[in-house]
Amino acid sequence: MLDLRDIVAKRAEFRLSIESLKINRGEMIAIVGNNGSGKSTFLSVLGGLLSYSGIYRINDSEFGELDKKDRHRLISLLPQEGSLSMPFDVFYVVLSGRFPLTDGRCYEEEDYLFTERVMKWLDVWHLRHREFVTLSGGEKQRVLLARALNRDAAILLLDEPLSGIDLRHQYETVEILKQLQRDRIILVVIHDISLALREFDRFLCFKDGRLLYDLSGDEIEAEHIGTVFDIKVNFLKHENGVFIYREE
């Protein structure tokens, strides 16, 4: 479980504030909001990349008191603009996601087998011998997502994991996350609100550095989305999901 209280974090002139938030294992949560609303800053705090004041606990342990290696084993973060410029092959890029699980010297057979399995999940196994830098944007994103999943962490923090990925792989990726969620906490920054309404259990809505709404999928309404994004919208609900359209 994640337990946050009175969290304040700053990045340059930007200020993030969260009064109270609890997240339990088994939840797949969409993080939504305008650009610059605090979504990535929030994940940076959870991932230990940004200092904060307040209380942040994981399973009753204060985050700041956890050993750095334990943090890396518990949490896997896919940043918004993850990239690699060195000429590594794709298999090594994904394999390196398991480094925090090793003794710091070498990988074991289990690491290689798990890496192969995850790469096949994300449909990047056929790219394993390619240099990462030669891939398309969507292929790079799927490889980096495979790297994040390869840690097999209890907490997955995914910042726009579907960005640049084609429609087929978007749906396949969401299905993989849904299969993984039972034993994990999964937080996903997402801009496709219709997809989020169809597939996610809970919504954390950020605006101007504040957690404005914390709502279940059944609770969220067009008025909430309109307030978050400063636009008047409506929902057209049908048996397969929700279509969102702008009202003039």
Given for the second form:
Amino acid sequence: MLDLRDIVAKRAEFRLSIESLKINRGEMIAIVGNNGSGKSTFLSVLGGLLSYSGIYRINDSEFGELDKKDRHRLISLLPQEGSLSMPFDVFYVVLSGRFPLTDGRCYEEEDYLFTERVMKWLDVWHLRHREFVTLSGGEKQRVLLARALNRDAAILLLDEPLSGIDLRHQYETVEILKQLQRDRIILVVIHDISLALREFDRFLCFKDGRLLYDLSGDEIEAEHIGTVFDIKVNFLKHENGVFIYREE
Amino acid sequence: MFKRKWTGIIVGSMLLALTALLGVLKGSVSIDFSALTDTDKNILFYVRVPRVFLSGLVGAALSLSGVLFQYVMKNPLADSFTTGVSASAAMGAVVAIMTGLTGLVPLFAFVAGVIGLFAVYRISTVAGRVQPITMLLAGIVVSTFSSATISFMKYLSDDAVSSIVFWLMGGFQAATFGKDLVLLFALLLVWLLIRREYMALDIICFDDKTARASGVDVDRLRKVSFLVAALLTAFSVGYAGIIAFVGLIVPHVLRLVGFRKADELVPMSMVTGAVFMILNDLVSRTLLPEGQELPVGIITSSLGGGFFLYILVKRKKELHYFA
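Could the form predicted in complex with the partner chain be shown next, to go alongside the form predicted on its own?
To see the whole picture, the full complex is given below, headed by that same chain.
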């Protein structure tokens, strides 16, 4: 469904290059790597926020030739550390995620109904009357995630959606993503490697602006993680999953 | 939501009609409406009616431009005055007068206003965001330069002094139906353009990346909004001089009482701005005994100063959110 070849994108001094990458529908992929390794730049390219050279196709059509509105109907990108500068209530924040699905003039009844469903699903419905700027960091993050999911897009690009979220909601969010996975492509930038090892099928490991490894959950080993993060680590295998720890 | 918006607009329009009527009935000369003389009729139709219209239209235009500046700069303290646009537009107007091109006053005001706005925008943008405090400082810088230039020109030519003083203090003495019509046309044009962008305006209040990822053409919307806001300011300054803080006070109060989304805030700001300005003008015409007139800019500036103090003292925390 996603097909990338010889992609090069530049942002200030930084250069991202990807030789070849194919992603199919139904995959939930963890994107891992050091800070500044190119993860967010990669999502920006996929989301159409950054210009690139090379071939990027979605369902056999060239991404650059897609209508701009269609791109945003197809792809929902959650950027890192979203902020808001006006005192809107939480419901309106989530509702506005459906903007690309509207005619640009007003939200329809269906948008309101879908928003309510998504907010209940992500356990943020009780916050609906609060002003977004008064929420805690983790609450804001969950509201923005609800906003991103509210578009009901086929491709979800989530940049650190779990950062700042409490443990229970982290697990619940991952469960929700797994339910959405079946007919979608989900790419998630994640720093909790143990969680990623337990819950994700495939790993894209970035280092210095390059896609260093593209591995399935069965293939990935402690050495790979060690190389990606420049530290010595080991896996502790347990019946409930894999845990990672640093080797002295 | 729907209910609040329309209740607000209907109540606002009724208030607008009432204040406009009051503005026509009251003035420095008391008119006996049971026995109108020719002079009374002249006063009513050539002085008061165009003046009430102009004050209402300028109030609406300045409030709308304030709302747009706040959206584009993501900054609740932005308006035509704090962004330095008013002062630079006044400088343009003064240049037009001094060079004898009085017919081109709005054009000169517009060009100079856009230049001033661009300077403030560039100076106060840090990492893609306009910083509230830096913007205020940059606005002071641009306003100071503009005022210095105006003073310099005042020094060079004594003849035009009185009209230059008028630009600095603001007022509606020079109202005509012609000016009313031009401003009404500009205001309608801008409103028709902006009402198609209500949803997108709300979305550019998010950080740029989120707004772009939501499918809004942020750069285009920002440019369009900047230009039309500067246009409204230029016409207001060109016809009525510098009238400070209206675009700051009116939207802020409306947000406080719950009109926060663009589809409510924009129309409510225009209606409320008109009411506010007609009342200000009425006070400026009738406050002093014996028919002397107070420049309306003095009244809005003192209200604006007090309001700024209120924001600084009472709503510090809110500013912190936005900073």
